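Let's start with one chain on its own, the form predicted alone, as structure tokens.
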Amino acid sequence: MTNFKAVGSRLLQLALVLWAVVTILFLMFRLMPGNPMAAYIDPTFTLEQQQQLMAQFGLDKPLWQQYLIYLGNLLQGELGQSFRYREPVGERIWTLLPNTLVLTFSSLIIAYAFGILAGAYLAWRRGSFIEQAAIPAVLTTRAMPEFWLGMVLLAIFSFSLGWFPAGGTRAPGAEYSGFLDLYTSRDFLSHLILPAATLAIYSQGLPLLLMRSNMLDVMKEDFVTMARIKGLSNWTVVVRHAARNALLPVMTSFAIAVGYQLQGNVVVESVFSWPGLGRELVNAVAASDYPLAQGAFLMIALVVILMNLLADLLYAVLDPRVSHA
């Protein structure tokens, strides 16, 4: 009953803050400065047919109305028209998620595969010449901003060295039959490289920093003690014994990490020109395109909410002492 009672309440939680982030977006789009409409009236346009096309979005209407009716449509599962491309924004950012989960589960696998390895090695080896070289490497890369990074990568692999495409997911003329074709193939894998290093470079600070930190506690631990007084190899006390236990914390972060991420590649992907949801942020925001902006952030907004929600509950369920607690 207790577990029952903490899921309701994290849920809850969510419903409030989900409303919260709702609110926000759209009085922070609405209360921007000039008019939304200005980049789609032509200067032919007679009063009467500016007013007609401000009607057919709904912006003739009071602010308070506006908000209920977007309220309405979000129960309805309806984002609303994009005032650039005229289709439904729903539509659009369908489109788009994909390329940006691809790009935001590749780049986060490869950041905590090499984190947690080489977290342990370097708990391990502490005090070592390696760890000692290691540390400010890892301090310096995660110190790094991401757009910096990329256009690095970019000048040195894609301009000088021309191993990999600039940016995209396809090559020019390039044709799929859908996102399954596309994804294995070798031209979109050319593309994801660059900017899937670019975000695993910059995130593996977190996985390494806290698998180390972690196996150095549990290696002080009484039952590692008694697996070296047994007799067993150093790499059966750190792997069996030391990495399992410290595993806990920094897989329940892999979570959270998947909300933040989604963040970091509105950066990435406008600087590799890759068609994702971040992209299509900025582009939406630069042409006050508030549907679709509003539907980007409340996208990456909702993510975020249900990554935090799921490193709770399963915190809660690799731990039992967290849901007694």
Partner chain sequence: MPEIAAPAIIKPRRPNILARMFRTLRLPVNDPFAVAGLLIYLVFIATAVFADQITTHDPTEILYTPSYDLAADLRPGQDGFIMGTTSLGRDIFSQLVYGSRSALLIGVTAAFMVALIGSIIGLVAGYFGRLVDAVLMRLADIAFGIPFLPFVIVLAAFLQPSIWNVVIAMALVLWRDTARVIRSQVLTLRTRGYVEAARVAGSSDFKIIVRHIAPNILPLSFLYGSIAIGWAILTEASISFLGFGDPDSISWGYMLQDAFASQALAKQAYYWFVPPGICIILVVSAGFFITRGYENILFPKLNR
Given for the second form:
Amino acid sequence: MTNFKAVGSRLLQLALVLWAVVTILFLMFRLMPGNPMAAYIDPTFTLEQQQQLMAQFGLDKPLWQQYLIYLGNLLQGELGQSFRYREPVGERIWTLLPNTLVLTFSSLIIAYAFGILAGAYLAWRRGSFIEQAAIPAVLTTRAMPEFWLGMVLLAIFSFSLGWFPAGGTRAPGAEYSGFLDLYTSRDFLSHLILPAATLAIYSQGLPLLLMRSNMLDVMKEDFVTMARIKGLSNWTVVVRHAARNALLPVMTSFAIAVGYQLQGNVVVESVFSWPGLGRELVNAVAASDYPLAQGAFLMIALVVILMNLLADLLYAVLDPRVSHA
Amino acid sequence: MTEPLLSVRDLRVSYQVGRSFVHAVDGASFDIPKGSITGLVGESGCGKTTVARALTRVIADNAAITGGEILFEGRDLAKLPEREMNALRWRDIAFVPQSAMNSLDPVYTVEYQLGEVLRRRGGMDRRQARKRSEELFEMVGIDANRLNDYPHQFSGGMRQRVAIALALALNPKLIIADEPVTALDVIVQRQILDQLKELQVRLGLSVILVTHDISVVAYICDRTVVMYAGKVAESGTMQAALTAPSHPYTMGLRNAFPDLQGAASGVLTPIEGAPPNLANPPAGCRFKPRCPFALDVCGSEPPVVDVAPDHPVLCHRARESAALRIEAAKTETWMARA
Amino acid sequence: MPEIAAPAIIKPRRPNILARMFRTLRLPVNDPFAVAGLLIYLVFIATAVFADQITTHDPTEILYTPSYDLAADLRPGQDGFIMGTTSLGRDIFSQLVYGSRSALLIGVTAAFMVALIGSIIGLVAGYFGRLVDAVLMRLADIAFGIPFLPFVIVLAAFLQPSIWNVVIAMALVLWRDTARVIRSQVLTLRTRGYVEAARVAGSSDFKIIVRHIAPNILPLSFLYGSIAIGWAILTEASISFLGFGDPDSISWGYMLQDAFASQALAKQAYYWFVPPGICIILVVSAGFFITRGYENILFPKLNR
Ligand SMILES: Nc1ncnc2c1ncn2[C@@H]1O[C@H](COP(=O)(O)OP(=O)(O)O)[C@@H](O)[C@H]1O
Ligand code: SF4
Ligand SMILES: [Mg+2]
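How about the form predicted together with the partner chain, since we already have the form predicted alone?
Below: every chain and molecule of the assembly, starting with the one above.
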């Protein structure tokens, strides 16, 4: 009962946030200096085409009606037409989203696997020299501009050593029959490694520091002491009890990190010419392709918001104190 | 008396706090005979938990056993190599903590936690462990279909029973229960103590029951060890210690608690003041600042006096105890100090 | 221990703000990294202040070698350019020094705005509770739903290119983290005896906030402000790198964009693009070290 209520109110909150972000976006693209019409109408279209689009998006109507039409279009998934590509924004986004997700998830999974292990290790070795040196080093990785790290890796591993290609997702001229075909190719992997490494090096600090401090807290708990009094092996105590409990908040942070990472992608995708949502957003804004910029922004926001929700749900599922209330 | 199961000799345990040391247990000696319940009693901060944990040798990071012997079946646990000590944990010496809530891992079911001990420490397979778990739940009076529940799904009293079931899992020779009922209300306290007593008798267990509440000791214990400020003030059988307490501190404790049966034994008279800070204990008898019978001689270290066989008392005036008992029964005696 | 509250006796105490702030910040003089962080800050601030004296050239001037060739892509030390020159013939060392100015300017103003707005919103939400709290916290939820960097990009594209875009965007979005933390701090403060006592004694809300609550949350605001300095510098760098920065101001992010666009990577001109990155890392991590900006501060959403 209370569970249903909690989920219900959380969904309501989600709807509110979504609506608010959509509205902010509407206002940003209509009320900003410059010709608001430009947000939807490609100036190179013929007058007839322009008028047709004006009607479709209701740009000849008062603002509040435009707003309603805008909401209605969004609800139907109608994001307009990209100026540059002359194709529906929705389609463009759907082709780019997988690239972004592959990059995001591959880098985050590496970052989390490493961060969790290293964080648990540092907690275990608390007070040792290696811990004293590692913590500032990790903080330093959090202080790096991601794109700069990407540049350094590119300069070394691509331009100097020639181990990896400098950008994109595939060798020039290579053709693939679909996403799966592309993503499982060696070619793709060699393109993925540098950008994924860049994002992973930046991201590992969060799970690492979080895991470490949680471990330190959990190690002080009575049930860990009891596990020792039970004569359980050190491994069982540290891994099955301490680490298992410390892992809970780290796992939920994964979802939030996906949201953060998506923003970091904007710059890293640009460095590596990675055809993803972030780079598209930058290019669209720079080229005044407003429908595409708006669509890409919305998509990123949608993922951020959904991931915030997922974090809460994940917590509820993973923690028996919540799931078995 | 036959050979005791456990014999603690001049045990010393210290905590390091910054550059100084808290001598939380400062030369404690007592025996635990086989098949008895011994109450380890004293106010909060007297070093009871420190003793209890020292017996398992799982002590705080800043703690160290600095001296003495813990003789258990002929072996000195204080000096046993860690491997051998660990082999003996839970199989021979089990522990019931004060708060089962914090002592059970919140992310595993109770069955998992029983099974963990039964399989990893008891060498059972999955089926045997399941069977034994059901048996244990029956022993402590919980329905076996609750085995799959998580700790937070039990009430406080039930969790404490789960903790007892866990302690019984491998048929240990000694169970140390540190304030096992302190957090519970009186009715539940009595139920759980009754159960503990019944199991102890039935299984022939030896139990050390740590408590600050002397009425709990009076209710189920056969013997008692009274601790004050890191030292053993008095120890002996229930009879000796409670009907004829010979240390002024024990006399004071008697007056300070109602008994569990609820029989009103007159006015309750607390002992004024609090146990000393063990980082800097008073010289001589540590009870002196609070003792209504203190003399000048009490400024020097008191001797251990055997007022009767198997009844040592740490007090300069132990031989006058019969007379002091009469004084101690009067409320004014304890008021005068304040 | 009898817990007898005697509100009438408790005098509303006025804590010494500075003492409290320093105690909370626990400026750890015996932590070598914190000391290093402070030193970095000192050097950073001094460089920004004395940039005119330190630099050898005008950072935007196109320079020539003594033999009247364009001083483009010179290596460090060549023709007296300490750290070499850019492809357009500008002095890298001077750009680096001037970059500290915009970093300091953006960092401090953005941090100030974020801490100020976040603290006020958190304070008001926590103190007045109920509807005010509900509305403000929903606003925070909304702010958490806005992808920050894309937001800055769009804003920067619509407004005139200026370093202030970053400051505005941060103020509009990043107050959320500070506000949440301050709010929960205020909630615990409200339950303290002396706030209740002051209320019973009839003090006005304004007086209670100024006297009893604000001094207690100031250290926390300060802490979050310090962390925001780092975020601001990183954000400005990203925005400039993507080409939405102020073309007239030399910043480390601008230098990196210039290097990237001028093929510095292919030219292996490490002397060009490594130093600005190092400067950013030094200043941002100095902030982390000083404020002991460990995981909680780096990731406030988990800190609710
Ligand atoms: N980890 C610790 N560090 C320092 N002092 C401690 C620690 N644990 C207990 N003490 C001190 O040791 C003394 C005895 O504590 P404890 O054994 O818990 O007493 P009891 O169980 O009788 O209440 C107390 O003075 C307590 O403050
Ligand atoms: S030695 Fe003296 S002070 Fe201590 S308990 Fe005995 S009579 Fe009291
Ligand atoms: Mg205790």
